[in-house]
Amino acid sequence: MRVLVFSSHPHDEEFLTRANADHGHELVFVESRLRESVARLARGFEAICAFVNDDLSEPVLRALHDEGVRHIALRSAGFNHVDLDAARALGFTVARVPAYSPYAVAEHTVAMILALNRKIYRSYNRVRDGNFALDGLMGFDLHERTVGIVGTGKIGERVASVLSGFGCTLLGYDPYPNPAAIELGVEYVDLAELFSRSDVVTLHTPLTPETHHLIDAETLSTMKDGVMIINTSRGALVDTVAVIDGLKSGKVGYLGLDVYEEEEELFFENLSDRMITDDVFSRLLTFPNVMVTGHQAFFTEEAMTDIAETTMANLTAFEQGTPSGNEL
């Protein structure tokens, strides 16, 4: 089956090609991000493969349908960028990668907590400049600190597992409590209690209408002064403007973001020779207690292998007319 892979980078080509060895699809890679103006590239392809920042709104889906595309293979777990109602109405089959190495995102989450707390990124830059002063580098013991984990699926569970080793008090919120998390010592509470008790709040929940701007001015007002907020899940879980106000007031003491609600025009590209015109994002970067990484929490060899293999299996299942179990 001919498959057009949008938003392709060298690592996508490497891992997808390797996984395709057992499937035999004809993969064509393009760097272009999927949007309505480039949907015509899909002419002659039965399937396309899309990533998290590709546009799969109704106009784009209609354009793809007109070019003959019938299957959309998402190489991601998230699907908030897909108009599923329009996809169903147009007869598309949409399949995702519901799970891949949970260790990747969980370990990146803990790395951000440690780097922010112990000012590792600031210390690294100081030492390179010959500055060995300790002023401004004070951290705190994670031992006996309270960490609130919003979303305790596979990733949240792994975060709990790692942080239990630090001796943290673990709070969890999830409509579906995870027995494995309970065994790790997670105490399930409602969101209001989690926000008010936690020294660190880390987000591991999908983006839905109910979770959009889960962290906003109202919820921030209920948190401890100096709270640490980590988001390695979906950018729009956090109201960035409200968090900037919290940073300015001191309500937010530390902020770690691997995702950003307006990341589509920024992340996964090298913009080092251009001016960033997103004023909100630029303001974030001025704070010494903010660390932003470019949606790389998933980016390990193990996770990329899992994603590629599941994507190829989803494509083969569609070609053979059998469900993969990953359809939306």
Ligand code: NAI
Given for the second form:
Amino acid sequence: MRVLVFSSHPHDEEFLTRANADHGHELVFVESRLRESVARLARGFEAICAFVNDDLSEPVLRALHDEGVRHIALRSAGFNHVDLDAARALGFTVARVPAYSPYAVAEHTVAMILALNRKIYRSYNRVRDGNFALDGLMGFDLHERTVGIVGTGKIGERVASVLSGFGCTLLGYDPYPNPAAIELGVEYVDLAELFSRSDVVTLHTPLTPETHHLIDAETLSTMKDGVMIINTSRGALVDTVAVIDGLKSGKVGYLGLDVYEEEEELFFENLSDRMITDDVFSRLLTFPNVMVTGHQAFFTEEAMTDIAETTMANLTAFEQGTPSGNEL
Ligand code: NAI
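Given the form predicted alone, corresponding form predicted in complex with this ligand:
Shown next: the complete complex, the earlier chain at its head.
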């Protein structure tokens, strides 16, 4: 089957091509992010493969449909960027990669907690500059600190597993408590209690209308002064403007983001020769206690292999008219 792969980078081409050896699809890779103006590139392709910042809103889906596309293979777990109602109405099948190495995102989450706490990013630069002074680098023992995990699915559970090894007190909030997390020592509480008791709040929920701006001015006001907030899930879980106010007042003591509300215009590209016009994002980068990575939490060899293999299996299932079980 002919498949057009949008938002393709050399690593996507490498892993998808390797996984395709067992499937024999004709893959065509384009760097362009999917949006309405480029949907016509899909003419003659029965399927497209899309990533997290591709636009799969109703007008784009309609344009793809007009070009003859019938299947959308998401190479991501999250699907908040797809208008599923419109996709169904147009007769598309949409499949995703519901599970891949949860260790990748969980380990990046813990890396952010440790790097922010011990200011590794600052000491790295200082030492390279011949500055061995310790002022401003003091951290805290994670041992016996309280970490609130919002969303205790596959990734949240792994975060709990790693942090239990540090001797943290673990609180969890999830509408569907996970027995494995309870086994790891997670105490389920309501969201208000989790926010008020946690030294570190880490987000592992999908982005839905319910979780949009889960962290905003109101919820921040209920948290401990100097709280650490980590978001490796989806940018819009956090109201960035409110969190900037929290950083300015000292309410937020540390902020680690792998995702950002308006990341579509920034992430996955080398913009080092250009001016960043997003003033909110630029403001974030001025704080010494903020660390941002560019949506790289998933980016391990194991996760990329899982993603590519499941994506290819989803495409083959569509071609053969048999459900893969990963359809939305
Ligand atoms: P999962 O589906 O295994 O777990 C999500 C959990 O969130 C479930 O237990 C669910 O019950 C819970 N949940 C749903 N609504 C909730 C709410 N209102 N409040 C609290 N919990 C709620 O998903 P998984 O694999 O653990 O992934 C979590 C998120 O991580 C994904 O939705 C995705 O947005 C993000 N992600 C980020 C990546 C990155 O590279 N930064 C890569 C992969 C996933």
